[in-house]
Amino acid sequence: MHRLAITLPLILCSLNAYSEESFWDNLQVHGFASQAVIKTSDNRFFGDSPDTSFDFTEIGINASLPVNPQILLAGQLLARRAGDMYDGTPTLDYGLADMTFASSAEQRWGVRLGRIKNSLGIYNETRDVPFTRPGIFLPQVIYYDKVRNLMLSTDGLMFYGESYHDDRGTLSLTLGGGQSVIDDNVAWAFLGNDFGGELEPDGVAGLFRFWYTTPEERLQLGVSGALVSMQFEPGQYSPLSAGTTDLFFWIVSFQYGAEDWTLTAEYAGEPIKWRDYQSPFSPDRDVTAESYYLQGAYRLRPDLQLLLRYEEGYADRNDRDGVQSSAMTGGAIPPFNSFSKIWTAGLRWDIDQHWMVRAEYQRHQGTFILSSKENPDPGQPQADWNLWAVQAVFRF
C-alpha cells in the first residue's frame, strides 16, 4: 500500500478544484455476499466437501471516487472463506489510483498505481464478483483458485492505452509490473508441501495484455500474460535450500456473444523452472503446464441461463498421463495428480436485480486442480469424482 503514497500529492492538489459537497456526491459504493454449499463424491474441494461443505463464502464491498476528470480512486475489500485455502480474513482485493494522461473520442492513455487487478484472460479482473462469473467456479485449469492471489493482483503500476474506431472496434494495450502477492497457497502449489520457509517475490513481475473488441462488443480476442519469479527462504529445519521458481503464464482468449448465447474459449501455457532447492522433494526441472476450455452459455429466458463447459489441464504437456511425474516420486504421487479433465453443467436464475441462485454439477477425471493444502496426503485423492454445488448471491 506504500505505493499509493506517491499519488497523494497529485490527489490533494486536485481536491482544491472541487467543493466538498460535489466531491463526495461522486462517490459510488457497491457490495455483494454469496454462500455456497458443496458436495463431492471424493476429495476435498473448498472444505470437507465429501461430508458437504459450507465453507465457500464471499463478502465484498467496493467503492470508486472520481477526484477530477483525470484521476479516479477505486478499491475493494473482500472477506473470502474457501475451505482450508482462505479463512475469511478481510483483505484488500485492489486499491488504486487511475490517472488519465490523454483522453478523446478516439483514444485514452493513462496509468494505474497501487494494488491493481491483473488483466489476465477474460475473467481475472472480475473473478471475485459472483454476478460476473460464468458459473459458481471459474474454469479451474486456467483460473486456479489454489494460487488465486498470485494471479489476482500486483502491487505496482500499469500503463494502458485504448484506441476507439466506430467501424473497426477497440484496441487496448496494458503493460506494467510490480510485486506479486504470494501466500501459503502458492507455496503449497509450487513446492508441493509446507517445507518450513517463506516463498517471496524475487524482483519485479511483468504483465501485459493486448485486446481487440468489435464495435458491437460481440467479439473479443486477446492475449495476456504474467512473468513471475519467486525466491524460497528456508527455515531452520527446512529440507529445501534457498531456491527459485520462475514462471511465464500466458492466455489466448476468444469470446463471441449473440442475443441469447455466448461462446468462450481460452488456451493457456505456463513454462515453469525450479532451481537450486537441492532436494529430492524439489529437484531442478523445467516443465510447461498446458490448459484450455470451451464454454457455452444459453439464455433460456431473460432470467434463466444454461451453462455447459469442458476443460483440460496438464501439469506437464510432455507428460499428459502423469506417468513420468509419478515415477519421479517413486509412485508416492499418483499419475492422475498431473491432469484434470472436467465436464460442467450449470443453471443460473436471476430472481431480480439483487438476488441470484446457481446450481452446478461437475464430473472430474484427475486431481490437478485440487489444492495440496486441502489434500496433503498424495495417496488419498481419488481419480474419478463428482461435484455438486448450489450458491445464493446478493448484491447492492
Contents of the next structure:
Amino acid sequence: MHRLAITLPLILCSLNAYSEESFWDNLQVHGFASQAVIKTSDNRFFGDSPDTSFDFTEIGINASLPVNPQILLAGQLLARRAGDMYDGTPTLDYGLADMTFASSAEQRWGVRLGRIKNSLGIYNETRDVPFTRPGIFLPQVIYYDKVRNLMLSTDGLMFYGESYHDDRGTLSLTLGGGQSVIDDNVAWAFLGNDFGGELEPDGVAGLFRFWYTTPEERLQLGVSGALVSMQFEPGQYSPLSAGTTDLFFWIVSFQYGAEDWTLTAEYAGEPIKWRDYQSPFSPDRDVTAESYYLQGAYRLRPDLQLLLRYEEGYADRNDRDGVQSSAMTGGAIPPFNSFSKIWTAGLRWDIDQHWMVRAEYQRHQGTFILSSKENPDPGQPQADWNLWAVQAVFRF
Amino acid sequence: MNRRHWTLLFASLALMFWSLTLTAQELIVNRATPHQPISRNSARLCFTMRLLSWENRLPVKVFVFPDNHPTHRQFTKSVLGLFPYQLRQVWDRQIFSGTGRAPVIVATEQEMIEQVAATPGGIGYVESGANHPQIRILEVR
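Now the other one: the form predicted together with its partner chain, given that the block above is the form predicted alone.
Starting with the chain above, the whole complex follows.
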C-alpha cells in the first residue's frame, strides 16, 4: 500500500507528458470469429455430432487503451456457442485495469484488477481464441470444455512480477485471488446432474503461476494452479443437502520451440473433496483426478503446421480403469466413463494474416471428457469413438 | 570450365555471401529516445511489448512489418534471436488476455521510417541504413 501511495502521483504526472497526442489515438481493437463442423462416430460432442454438428462458433472482440504507459484498460466480449454447453450469449470474457508499478530492462511488476483470465497452464488465458490453440480443441483431459468456466477467469486481484536476466532468462510469478466465475455446467460435471439446485463459489479462490523462460524463449517451464471451493444451494425438491465441493487444480508445463517444431507436455493433478451432500448420489469422498499429454507440432512451411498429440485423463488416479466407481453406481455408469485416452492428428494452414483453416482427427478410448449435460443417459455412450472436425477462423 | 573459372565462381559466391551478411537489418529509434546502445535482451523486451517506457519516461512505441515480411523474419531471427512465430504467440497472448498490446504494423520501409521519425519513443527496424534527421540507428549488443 505504501508503494502504491508513492507510485500513484508518478503515474498521474506522466499523464501530462503523454497527452500531447490524442488520448484515443492509442485505442487498439482486435477480434476474431470461427466456425467449426464436427462429426463423431458415436457420442455427442459440441452438439449433435453423430449427425454432423455446426454448433461450435466463437466470436470475440476486444479493446485496449493505455491511460498512460503504466495503466492499461482492456476488455473482451465473447459469444461462444458450444453444443448444449453454451448457447452463444455474449459474456464479458475479461475486463481489467493493469497497473505497472515498475518496468525496466531488469524487472517489471504490477497488479491487475477486475475480471482476469486465469493464467493456468500454457493455454488457459487465451483458450477461446482459436488461432492461439494448437488444434481445433485443446487437450480435453486438462482444458476440459465440459467445465471450462470453473478455470476460466476470476473476478478479483492479481499481482505479477517478472525478472529479466540477460544470459539466464526470465522468471515470472503471478499470485491472486477472487471469486471464480461458475455456471451450471460445473454442477453437471461435479455432481453429474444439476439436482434442482445451484453450485456457487464459496469464499475466495486462490491462483498462482510460476514460470521460467530461457533468454531466447526456446524453453519454458512452469507450474500453475487454482484452489476453488464451491457450495451447493439445494432447491425445494433437491435430493441433496447443502454440501461442498473443494478442489485444487495444478499443472506442470513444459514447452520447447525450435524453428520448425514445438514440443509441449503438461501434467495436471486435481484433488477433489465432496462433503455433506448427505445423499447416495453424492457420498462424502476424496478423489484425485490426473491427466497429461504430449504434443508435437511441425511447421512444414511458416504457414503450414502438422499436429500430433496423445493424451490421457483419469477421473480417479486410484481407479484408472473405472471399475470401482462403476461398481459404486451398481454398473449404471460404465467403467470407461472414468477415463479418456485420445490420439489427435491435425493440419493447420494460415492463409494470410486474417484467415486460417484447419482439420483434425481424433481417436478416443473412453468418455471421461464428454459433458454429461450433452450425454445425460450414462448407459448410452460408446467407449471407442472417432471425431473429425474442420474449422475456419478469421481475425483482425 | 577450367580452373580459373572455378576460382572466379567461388570468389563471386563468397562476395555474394559477404554482402548478404553486410546488409544485416538495423534497429532504428526516434531521436528523442536515450542514446546508449541497448542489449539484445532489452531489444527483445521492447519487441515483445514488455518494456513499457524508456529511461526518460517516454512510452515505447513499437513498429513492425507483417509476420511474413522478409525483413521482419530476418530481423527477428538475427537481431532478436527469436523465431517470428514466437513473437506472434507472445503478442497474441497479450492482446487476447488484456495483459498487453500489439505493435503497430506498417507496410513499407518508407512508412516505417516516417512513423518512427514522427513518434517520440518510437522503435522499429529497416533492411539497411535509414537517412532521416529524426532517426537514429541503435547498436544492439
